[in-house]
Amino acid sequence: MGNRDIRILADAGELSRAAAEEFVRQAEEAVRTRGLFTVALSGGSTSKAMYRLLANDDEPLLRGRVPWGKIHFFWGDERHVPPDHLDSNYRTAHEAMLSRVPIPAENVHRIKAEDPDARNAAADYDQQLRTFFFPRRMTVEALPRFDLVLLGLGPDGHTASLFPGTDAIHEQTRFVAAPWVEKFHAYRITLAPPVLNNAACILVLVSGEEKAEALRTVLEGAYQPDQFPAQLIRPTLGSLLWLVDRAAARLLRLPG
């Protein structure tokens, strides 16, 4: 599985700050080294607890220490709805952190899931990568290398919007995939899984008793990445870390 590491935390509260404080510390480090950060937001309520965490004004260990304005902010993934829905992912992100923080406008490269066709809104932000990582080429053969991508764990193992049985989990040569994703009747809008793999830190938040079966099958199961597609990611030049609560962990072999 190459680098992963699984840390496992005493409760929800925990794992948001924890992830918070490895949020900082990556984009302190990228800044530091190469002037900027590029993050792939996620959506669920883990990920909006720690969102919350960085823009507190009573947190200026958090907030203070994140250099806002040197930060790129993109989605792993999103609903194909508009962005002030409530199930935008754009629209969590934007009312727990964006909107309360000092970013500019240009640095927030949101997925226009606002688009009746969804597989237009997947290739307008395909094109939006290759104009942000590759600007200066016509023709791209290398993948974006995002700083952090962000993601979660669904109860029946899917990760961003890569569900089981959806022909995004083998799309090898887009950015960006829209599968249809029938148990809900919608569309979704994704990162590919090369992407996702290509990042230099993927940092999977889960929390709840829910997800604990499926946490222990990802991990410690069989590899049938078409039935649970977070057995999918696996950096290919990067670090994979787990945080999870001890409610999801507790099906796990692993000690701690």
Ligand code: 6PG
Contents of the next structure:
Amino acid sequence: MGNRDIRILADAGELSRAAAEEFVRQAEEAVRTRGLFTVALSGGSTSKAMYRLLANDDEPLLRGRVPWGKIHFFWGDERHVPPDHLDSNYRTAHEAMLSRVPIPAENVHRIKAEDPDARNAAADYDQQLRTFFFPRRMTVEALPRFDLVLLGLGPDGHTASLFPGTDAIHEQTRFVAAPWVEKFHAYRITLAPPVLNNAACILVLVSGEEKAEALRTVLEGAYQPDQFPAQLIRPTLGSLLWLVDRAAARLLRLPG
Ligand code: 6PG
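Go ahead and give the structure of the form predicted in complex with the named molecule, now that the form predicted on its own is out.
Below is the whole assembly, all chains and molecules, this chain first.
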């Protein structure tokens, strides 16, 4: 796959740094050429380490280079909880980064997962995407195109909140889905695969021994996206960069 690249970093710390440097490079480029940068953040601990690094005052070559005021922050998925809940992906990013850097409030496009009905939260986020990406159009034939979509990988092969066996895997019309995830006995809200795959760049961060089996299956196993939804991630007109550490890459049969 020509537009897929896999980079193996020594450890989680080097992975976070490589991801942060890639974020900065892309943000600078997008703002230089288009005046803004749109990014869909992921949840989980791997991306949280990168958020912390980007916001770190002791990292002038990272934080100091980010055009914070020109970035629009979205989320690739959210848990069905209020924004101040410990499980909230918004709260994770807010605490690790957004509350520590100069970002205009109107540049933060949160999934309103406090809504008791997850389908309403998904519909609201869908409308936010339409209003932002297609402000002057009543009907929309195109898909939102993020400059960057950040993703993680679960040990079960999920990414965003596309979990094995859930109907969100097959969502082809709505921009946003609200799948019931039995193993959590909860709803999630997630960007649908076509929107994820319409990104200019998808960056997947994978760290740790516990991800090795899932990573090998997703990258080198038979194509079974219902069981390993991360296999759905194949940008149509964009690039896909897997940033993985040695522990997660242990079972890969890559050359070199
Ligand atoms: C979420 C994330 C999810 C995450 C993976 C990896 O809402 O949990 O969006 O897709 O990225 O589960 O999480 P870790 O980085 O914590 O392993």
